[in-house]
Each structure stands twice: as structure tokens, then as C-alpha cells.
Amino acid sequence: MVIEYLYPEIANLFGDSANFKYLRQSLPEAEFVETALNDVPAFAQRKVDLIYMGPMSENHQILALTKLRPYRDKLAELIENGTHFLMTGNSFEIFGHYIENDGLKTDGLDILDFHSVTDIGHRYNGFFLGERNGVKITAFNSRFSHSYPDGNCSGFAKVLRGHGINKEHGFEGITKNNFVGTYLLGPLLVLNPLYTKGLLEKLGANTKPAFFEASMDAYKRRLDEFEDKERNLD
């Protein structure tokens, strides 16, 4: 199993590289790959079992969507064929069909239907409480950008409480196949140990994931307090 980290000198905010870490940890037969901006891509030369990115700057997140850009087709192919992606937080953004920021819009890679919208002066933190599967779903948010489906696009996860993929949509982040776009940070693996351990199942690990009596400790009480209706989440 090979599993690719893009970027990881630029795609590492808000700690979130830790959901590559606690892959690491939990499969540790697997082949582990960081390619840096000037590398050519792991995933471009042979096959590769899940493309992960993190969050970054919206500076950075051009210098990225200029590196990939020459694999446009190459990346279209892999999610129509199933291959796996966790990209979270903005990274996700690149593969839409723009981003725009201060009325300035940048062509995104154009695979998947929806554009995102930044604004740099208003940054929206808070919880998160949702629902994928009929798993519950924690996890927090810090972001610039909102992004907005322009079509029959499946949704990351039922909001439950909390903002979705933007303050209207009943859902967040974006799908299809086995592609998983996110804004959710925290790192999103290690909150949610229950969702990870089905995402190991289906890259074929008969696994649970690192620490797991522990962390499933922890979503527990995590769940007690997203879900009392007393604490404000936003």
C-alpha cells in the first residue's frame, strides 16, 4: 500500500499534517511518501492507494494548483477510477472549477462541479457536528473561503451542528468515488476514530487504527459536549 503526502513543506496548517502521522502509525507496512513542490508526484509515475493535503495559505494554495496543474488529467482519471483522497481544509478548493478572492477569479483544476469564494477579512472558526454513514463526525473549522456546488454534488458529511461546506448547504465537503474533499480540521483522522478505521477497512487494512481504545475514548466525550445543545458551537 503507498500512500503520497503533497506538499507537506506547504499543505501543514493548523497541525493537520497529523492525519498523514497517525496513517503512519496505524499501517505501518505501508509505504509512506512526502513529494515536495518540486518533486514529480508519486502518484504520476505508479499507482498510489491515497493522495492526502493539507491546509495552507491562500498563497501557497496557487503555488500548489500551479504545481498540479500539469497533472489535471492525470488526477481526473485517478478519482474517476477510485483511487482514494483525503484533502483537507482549502486544499480541496484546487479542484473545482475556480477560486475567487477579492473579485480576482483563478482557473481550479476543474474536475469536480463547484467553485469557492475567499474572504480574507472575514475567517470563520468554530465546532463541528455531522454525520457521514451513520457515523457522528467531530471536528473544528478555521477558514477564509466558503465553497458553493454547482451541481448534483455528494456532500462529505449531514450537518448536524455547526456550518457546512458554506452557511446555507445542509452538508460539508464534496465527494465522488472515493474522493473526500474537507474544510474539517482537527486533524479529522484522529478526532474521528470510527470514520478511520472504516477508511482503513476500505484501503483493504484489516486494522484498527493506532491508539484506538483511547481515541474512541476521547470521541466519546467529544460527542457529549457537541452535542449538548446547551454549548454554543459556532
Given for the second form:
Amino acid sequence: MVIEYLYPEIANLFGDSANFKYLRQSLPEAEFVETALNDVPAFAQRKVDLIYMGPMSENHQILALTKLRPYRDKLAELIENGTHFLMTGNSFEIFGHYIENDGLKTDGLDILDFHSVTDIGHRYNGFFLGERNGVKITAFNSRFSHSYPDGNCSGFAKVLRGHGINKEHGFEGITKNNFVGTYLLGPLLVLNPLYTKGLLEKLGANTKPAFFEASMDAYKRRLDEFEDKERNLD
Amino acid sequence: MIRFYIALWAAKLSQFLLRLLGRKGTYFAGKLAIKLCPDFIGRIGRPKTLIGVTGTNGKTTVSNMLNDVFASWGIELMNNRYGSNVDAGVASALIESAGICGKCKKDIGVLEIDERSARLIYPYLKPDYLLITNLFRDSMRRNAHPQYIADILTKHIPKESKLILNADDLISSSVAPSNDRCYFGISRLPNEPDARENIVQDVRICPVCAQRLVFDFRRYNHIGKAHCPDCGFSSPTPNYLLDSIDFDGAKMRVKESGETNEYKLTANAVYNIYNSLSVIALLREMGYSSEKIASAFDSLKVVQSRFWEEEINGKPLTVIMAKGLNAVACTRSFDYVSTEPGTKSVVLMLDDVFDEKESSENIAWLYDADFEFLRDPSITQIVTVGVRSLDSKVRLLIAGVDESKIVAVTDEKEAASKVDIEGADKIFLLYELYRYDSAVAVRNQIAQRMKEVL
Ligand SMILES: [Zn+2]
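Previous: the form predicted alone; requested now: the form predicted in complex with its partner chain:
Full complex below, order starting with the chain above.
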């Protein structure tokens, strides 16, 4: 199994590299590749099972988009074929039609049917409680941008508390086949051991995530807090 | 104009009344004045020379040091030392120093200025000198990412301000590129490794061509000297270069435009030595002689990094302020504890006080902090304390700490009883700034047990 982290030198703003580290500890047999901006990505050269990318500053997001543009068709093909993608924070916006920031529109990879709008003047912070295939998702949001589906897009998780991909939408994230794009940032996989367990199974690994019992204990406590209506989670 | 005077007098009256009540309501007067007169900061009299101090870490230390230096010269400053560093705090400081007609009674002012308040302050108040200590990853809620803060500064810093910048910090040294500027920096010291690996390293690529930067030397995080192998971009050359430290003799040597001067070392940790150096650079730029600065430094007390150590029945118990939600500051403390000689038991009280009752805590920052330092074999026990103790436990496991060394305690009252008093040579307690009172309580319970057991 091969797992690739795209652009770790810029795509790690909020403890997100923990996702890659946690996968590494959960899948000791797998091969882990870190691809720098000026490298040829592994997915362009051989079979990769999961591609990960995390949130970036606004300038770096455009830089990553520029670097991925030559591989646009390959990425579209991989998404179509069911390769796993986990794109957290604003990294998934690269795959939409365009990213708008302060009146300036940058063409995206135009693979998925949505667009994004960045507003540097307004930061949205909040906690997120959602549900995906019966599994509760607990996570954090901190971002300047929102995304808007332009056609039929499926979401990553149904919103129970907090915001989805935009303020009105009932779903968080954008998915297609095994592509998962989500604004939820930070150590998402560590925070959600049940979701991670499912992901490992889908990747064909018959194993529990690393430190499963300890992360379940922490997850249960967090879930209790997130489900507590008395708490302010905005 | 009438509006301004009404605002000034109302604010002065409120300051007077609050003082009668024994309150240090320094924020309120400024807030009131700005509410009554939105451009109040621009209308009220300012000192002839105004110094601004901003940046992620070290603002308060630098501002305090400047106050002490000027005090040693018999100069009383206009400052916000006891107030807040946002626009209202700045306004309060100006009101405090203003006469009844709004004229400033002080010649020199030092203002600590919050980075994000740039937009509300600099359009009205233009510092002659602006010292930027550094820019680091900070609270994600308020500060997003360091480039966001750098962009805010570049956008709002007045073009007439002379900048005093950290040459070893490629984020803060690149703000407002057209402003007049000078740089301070510290060469690699004899005991420092080539590169300290940290999770947070926010300058990895060349800002010009995106090639991976080569660090000739990296002190911590993104602090160091770098160059681009492709386009020739490199860290700026310091005008004030600290090139040698004599820790035993408590001296530091600074090379400044051809001459070499010695100053008393007023801090032990490198991140605090940067603060001292920045003060020297600023004062030299203002035209003060190195002799005069050196004699002022002789009277300064050594900065202890929020640190309290006491030996109890022969065993040291050390309390360190670690600043929760701030991964870089916590990492400094973890690094320090791991390199202390002897075996150690470490108590962590890092949960955010405000989040725990009414909300929850965004714990992503735990994964930016290098808990990996705590994997050191010299650390024989780690007690994580608080509602987030289970999250800290997972973080420690992922950092490679053996599960048998970790004790997670939710209730602070039980923390002291879990500490292995006899097993380790030293006991450390790391606490989040706003958790001081409960940290002291836990510390006293540990001390009590040490008195009984040892
Ligand atoms: Zn370059």
C-alpha cells in the first residue's frame, strides 16, 4: 500500500500533519511518500492508494493549484477509478471550478462540480459535529472560505452542529467515489477513530487505528461535550 | 473638535472615578473615548518620539525592558505597560499622559501593539520606530496563519515608520518591504546543533521561486539562516549581530556597523536574548551611544522565563508557564524540560480555562507542539491533568511515549497524589498562563507530599 502526502512543506497549518503520522503508525507495512512542490508526484508515476493534503495559506493554495495543474487529467482519472483522497482544510477547493478571493477568480482543476469563495475579512471558527454512515464525526473549523455546489455533489458528513461547506448547506465537505474533501482541519483522523477504522478497512487493511482504545476514550469524552446542548460550540 | 474634547474629558473623568474605586480600568477609558470619537487616537496629543513594539512573542518583555532602560536614565515614558495592547488600551495610555487640553506631557512613548489591531491603530498613530520581535504560528482562531498577520502588518504599517526587524525570522523580516529598516540577529552559538527539528516550521520554501530553502542553520521552528539554492534569495544580513555569549561572565558581544560592543547578558534563554538584542538595536537607531546603553543594561534584572523553582527536602520542584493553545511556546518548555539533567516527572496542566466550562477546546494545537521532546528516556512519568487529559494522552502516545509512563487525571484535585515523588530526580509542573491559581494549588499539594514522603 502506498500513501502520499502532497506538499507537506506548505500544507500543514493546524496540526494536520498528524493525520499522515497517525496513518503511518496505523499501517506499519505501508509505504509513505512525501512529495515536495517541485517533485513529480508519486500518483503520476505509479499506483497510490491514498493521497493526503492539508490546509494552506491563501497564497500557498494557489501555488499548490499551479503545481497540480499539469496533472489535472491524471487526478480526474484517479478520482473516477476510486483512488482514495483525503483533502482537509482549504486544500480540496483546488478541485472545484474556481476559487474567488477579493474579486479575483482563479480557475480550479475543474474536476468536481463546485466553486469556493474566500473572504479574508471574515474568519469562521467553530466546532463541528456531524454524521457519516452512522458514525459521528467530531472536528474543528477555522477558515476564511466557503464552498458552493454547482450541481449534484455529495457531502462528507451531515451537519448536526456547526457549519457545513457554507452557512446554509446541510452537509460538510464534497465527496465523489473515494474522494473526500472537507474543511474539517487539524488531526481529523486522530479525533475520529471510528471513521479512521472504516477508512483503513476500505483501504484493505484489516487493522484498528494506532492507540485505538486511548483515542476512543478521548473521542467519547469529546462527543459528550459536542452533544451537550448547554455548551456553546460556535 | 467638540466631539474630541467631550470624548477626552469623559474618558479622563472615568479614569479618575475608576481610580477612586481602586480599579485599574485602563481599557475602559480608551474604549469610551473611541466610541465617542472614532478617530480619537489620531486627535489626541502624542509624544515627540513614539516607539511601537509588536510581534507574536516577546512584546511585553521588550516593552518592559525599554521602560526600565528609560527609567534608569530618568525618563518617564508614556506607555500601556499596565493596560491592554489593542486600540482601546493604546487610547487609554494616551489619555493617561494627556493634559486637560489633550497635549501629551511625555517626550517619549513606548506602546506594545497587538498585531491584529494594526488596522485600528496605525492609520491614526504613526510610530517613528516599530520593533517587530517575530511572527510565529499562534492561535488559529484569531491569527489564522503567520502570513496572514504579516500581510496585515504590510498593509497597515505607516510608510514613515523605521522598522527594527529580526533577521533570523524570514516571516517578520519581510513585512513592509519599502520601509526604512534595520535588522538584528544571533549567529550560531557553539553549543547549538545544526538544526532543531520542529513540527511547526512555517518557512520551508523560497518566497521568490518556491524551491525548498536550504537552512545553513536553524535555531528552532523557522528561526535561523536560510538561502535558496536556485534564485539566490537569502536571509537579510543583520546590522546588529550578536556573535558571542559568555554565559559564565554574563556578557554578550554585539557587532554593530564596524564596531564591537559588550553588554550585560540580561536573559538566559536564547529566545529572550533576542528580546535584549532588539532593544539594543532600537536604542542605537535612536542615536543613543553603546556606552550609555551598556550602563543601563548593567542595572537591569535578569529575565527569568516565568519560572519558579524551589528545592524541597533536597529535590527540585519547578513550575513553568507554558502558554496553552500556543504550540511554539509549549515546545520551548518541553525542549527545556527534556534537556535538564537527571530523571524527571512532568505534570501537564495545559487546558484552556475559558473553553472547558461553556464550550470545548480545539485541540489541534497539541499536534503542532513537539510533545516528541517528552519521549526522552530521562522523563520517567508524565501526568496529564484536566478535561483534555485524554487528548494529551493520545498526543503523547503518538509522540512515542510509552503508555506505562502516562497517567491521565481529569480532576485537578487528584493530580498531586498521582505524581511519583520518589522515582524521579526532579519534578516539573507546566501550566497554561490563565490556569495559574489552580497550578499553584496543585504545586502546593505536590510540595506537601514531598515534605511528607522525602
Ligand atoms: Zn528561490
